[in-house]
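In the block that follows, a single chain appears as structure tokens, in the form predicted on its own.
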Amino acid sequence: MIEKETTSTFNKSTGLPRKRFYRARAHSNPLSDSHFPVPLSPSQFDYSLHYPQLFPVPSDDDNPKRIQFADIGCGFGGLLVALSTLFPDKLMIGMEIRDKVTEYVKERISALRTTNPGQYQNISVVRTNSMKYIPNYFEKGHLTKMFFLFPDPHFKEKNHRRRVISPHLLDEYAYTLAVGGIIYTITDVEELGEWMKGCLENHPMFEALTEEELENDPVVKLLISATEEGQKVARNGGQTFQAVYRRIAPSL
């Protein structure tokens, strides 16, 4: 009897996981209760589980390295992978609420580390609800970059409270961002783009980057090219609406 060939979840030529085995709903309700482990405080986050080559033992307090970039709702991890080689000395983490998507990113990073020895050791992913647990992961002034790329638009007005950029959530993001840190947002929904820009513009602890600064920032170019959603918009000839703002010290 001939045994049936088992379909592998990994691409034989690249060694990377296949997305079709990890597909999930495009978005998830951030206000619903989900069950996953969350550190009680940033000091209890185990770096050795996420960056084992850089943190060979748990709770290595003597290691000065700390996460500096956070990709909120990281999707399939395209931006993390692109940023990893662009900023090899920076630790980064993707935060994703969907379990299958998180598992894909974990497998993707593991495969990249295997096929590229010494590389991609600075990126990881965690399944969590960033709208609830950001303070559990990051201290005051912990981050230098935060990314919110193609978030759920929550079109209905009654669901605007679910949007990941809002006045009260910006207070939390301002707390975790160091002065001079940058928030990057982009969407293909014009109304949401105006909403995010308006929230940032009206917040006293953020100011927009100038056109010259945007032009000279290599990260801005990745907002579309590095993500699955951005590539899809580009293929379809769609528009995108971005808002990139710097964390500033409050005026006295």
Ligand SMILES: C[S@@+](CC[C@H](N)C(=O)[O-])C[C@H]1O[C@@H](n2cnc3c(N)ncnc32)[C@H](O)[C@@H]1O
Second form
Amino acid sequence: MIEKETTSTFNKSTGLPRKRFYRARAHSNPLSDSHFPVPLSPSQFDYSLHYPQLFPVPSDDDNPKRIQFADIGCGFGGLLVALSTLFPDKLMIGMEIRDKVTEYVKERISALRTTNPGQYQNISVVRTNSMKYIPNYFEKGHLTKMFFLFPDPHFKEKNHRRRVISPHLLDEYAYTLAVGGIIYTITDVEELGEWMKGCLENHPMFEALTEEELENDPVVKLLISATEEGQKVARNGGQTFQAVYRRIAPSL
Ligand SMILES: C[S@@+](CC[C@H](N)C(=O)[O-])C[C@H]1O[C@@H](n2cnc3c(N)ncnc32)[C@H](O)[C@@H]1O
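For comparison with the form predicted on its own, provide the form predicted together with this ligand.
And the full complex, kicking off with our chain again.
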């Protein structure tokens, strides 16, 4: 009996999946090709597979709801879970490259839906390489929030091209975000924090939120408290470096 309980992939009392059964290598190479399905274009993304209660019919073009928030490199999905109840009317997706971690998030959402009927219907996850496939998922001006929380630092200079924030990827994110949309970044690696802030500061389509706007945005507090990496840093008393920027219209 005891053996059965400890080898179950789900926690008996919470019904949630146990992380230790979904361990994966710490890093994936975002430049190498992986084999997972990718929609050919955003219109081919099947919302009914991800949000079945909200999209009972596949490819329902009459349903105006679209994904608005994307958590890039969502890891174990803590932010999505916290945002789900904070913004119950918004659809959100986590994008994660590691297969076991993606499986964990799927199981986590499924368990939350079962134990909280009617809730957590607005969040989902896809296994994908965000550095290559964001335009396959989102149209121009599609998103209102993008999250890049505790991304892999890729310390060596020759690996900076693997970073998820870079001048050329910001062009893509600016295309994907609606004007007024917000990009949230945070890290515990000072050099990466400076890099991300520098890239955003130098990009013509982004401007920093003011201190007052940061104070009033309830999402900013979640960057540390709701993410697994943020919680780890907080437990160890580490420092964090955030950069939160708004997509602006280009000046003519
Ligand atoms: C350090 S973890 C941070 C996880 C989460 N954001 C958090 O704060 O707890 C970085 C995550 O990004 C994922 N990742 C790295 N490169 C990626 C890519 N190109 N596309 C999608 N996910 C990626 C990694 O697999 C990992 O789970």
